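First, one chain by itself: the form predicted alone, in structure tokens.
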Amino acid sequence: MMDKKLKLDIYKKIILSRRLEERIAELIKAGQVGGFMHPGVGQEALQVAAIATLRPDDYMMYAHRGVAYWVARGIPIERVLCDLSGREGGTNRGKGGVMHVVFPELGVLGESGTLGGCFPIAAGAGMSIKVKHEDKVVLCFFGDGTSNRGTFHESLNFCAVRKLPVIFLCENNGWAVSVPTEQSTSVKDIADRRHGYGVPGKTIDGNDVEQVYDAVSEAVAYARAGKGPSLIEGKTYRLWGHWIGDPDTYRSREEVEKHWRRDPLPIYENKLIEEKLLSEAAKAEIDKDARAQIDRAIAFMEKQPFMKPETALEDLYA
């Protein structure tokens, strides 16, 4: 059950995530940063609400879409911007771009170089928790397309057999780059794949903050009690293209416009207003504060030096 403070905290993080991505898109299009990014506009509610269920010492494997993971986890956004722009000061010293943010202090373990690499890492983190007799959990985000990788099935089976504390959370946005889910995936609901591995799970509306929070909270409690993994699927939609600059010619305008009308941000905003938890004045103040945070983060980023070529071989472990 979410209290007033948590509901507003989730709202503030969704706003900060949305405004940050809008600003990053402006910077990329203006050539002011050379980074590459897959936007998560439309999926922030799912990401922020799910991460709100974690403790600071839990582990998280993120998917590659958007900045809300890091905003929700509390990673300083100026460090994320340095990663994006290839500057010192980033979480990976600007070497891995915005898709390889790593912040072990908050359990953010980075991302594999290939989609689907997250699953064995999540299973490994889960195994470490069990061996050390800890009560942490691992929250592993992934997309609908990634659910077709062999690593998903092998890792879910392994976690089920060993009863590892891993929550597999699918962000089903309906598209794997330019391929619709129904053309690439054998099941209508990816959560149905849980039956093959004997684990609990469900399909939910990924744009509904409370549904996401309740479902992931239940899975986290199950994992923390030592009962094993769960598989949750949140139906959502990416409102922008696959990447910043994607011409997005593979989707009809009618389809995209239909989903803009289900944008989780104004829906959640209106819900909070109806519950008298948010006023128009408070909404404007939260938006102003988010923009000010972003301005300060960009000013920090612009003062950082670019990574020097001679540092390229530093921080290598294999």
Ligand SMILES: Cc1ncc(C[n+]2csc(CCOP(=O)(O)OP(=O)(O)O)c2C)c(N)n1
The other form holds:
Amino acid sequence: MMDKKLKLDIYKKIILSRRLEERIAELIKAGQVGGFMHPGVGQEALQVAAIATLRPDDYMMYAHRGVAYWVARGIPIERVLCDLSGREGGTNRGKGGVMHVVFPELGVLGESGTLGGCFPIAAGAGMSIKVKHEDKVVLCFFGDGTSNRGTFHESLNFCAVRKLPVIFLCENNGWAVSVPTEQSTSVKDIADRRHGYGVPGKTIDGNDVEQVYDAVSEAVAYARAGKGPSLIEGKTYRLWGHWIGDPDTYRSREEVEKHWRRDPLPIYENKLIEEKLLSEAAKAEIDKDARAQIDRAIAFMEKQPFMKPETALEDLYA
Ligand SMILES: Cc1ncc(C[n+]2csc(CCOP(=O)(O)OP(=O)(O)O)c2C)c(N)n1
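I've shown you the form predicted alone. Could you give me the structure of the form predicted together with this ligand?
And the full complex, kicking off with our chain again.
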């Protein structure tokens, strides 16, 4: 059950993520952030609500879509901005660019360089928890397209056989770049793939904060009890292009507009207003506070030096 404080905390993090992504789009246009930033606008409810079920010492493998994973986990946004802009103040001193934020203090293990690399890493983290008899879980995010990688199937099977505490959480946004899910994927509901591995799970509305929180909490409790992995699929939609700058010519405007009417942010906002947990004045205050946090973080970022080329030779293990 979500209490009032948690509901508002999730709301604040969704707002901060949305505003931050809007500002990052401006920084990209101004040439201050390079590389391909994959925006998560429209998917924040799923990301923030799922991460809200974790304890600070749990592990998480985020996907490539947006900033909400980092905001939700509580990584300082000025550090994230330094990573994105290749500056020394980043979590990995700016070496990772737009997709590689690392924060082991909060179990954020970074991201694989290729899609699908997250699964064996998540399975490995799950294995380490079991071997060390720790009371932790691993939350692993991935897209619908990524669920077609062999690593997904091997890792889910391995986690099921070994009963590892890993939650496989698919963000099904209907597209993998310009390919609609039905053209790349053999099942309509990706959570149906659980039957091949004998694990529990379900398909839920990924734009509904409470459904996500409840389903992921159940999977986390199952994993903590030593029962093994689960496979959850949240149906959602990528409201912006695949990357910031994507001409987005492969989808009809009608389709995109239809999904803007299902934008999780106003849906959740209206729900909180109906429940009398949020007033118009509080809403304006939260928005103002998010913008002020972002202004401060950008000011910090701008003072940080760019990464030095020799830094690339540090932290190499192989
Ligand atoms: C192994 C691999 N193949 C292809 C790519 C290029 N690529 C980056 S994102 C992406 C689409 C992934 O789709 P999905 O998993 O549905 O996630 P979404 O981008 O829709 O959030 C592709 C093909 C990659 N990074 N790694």
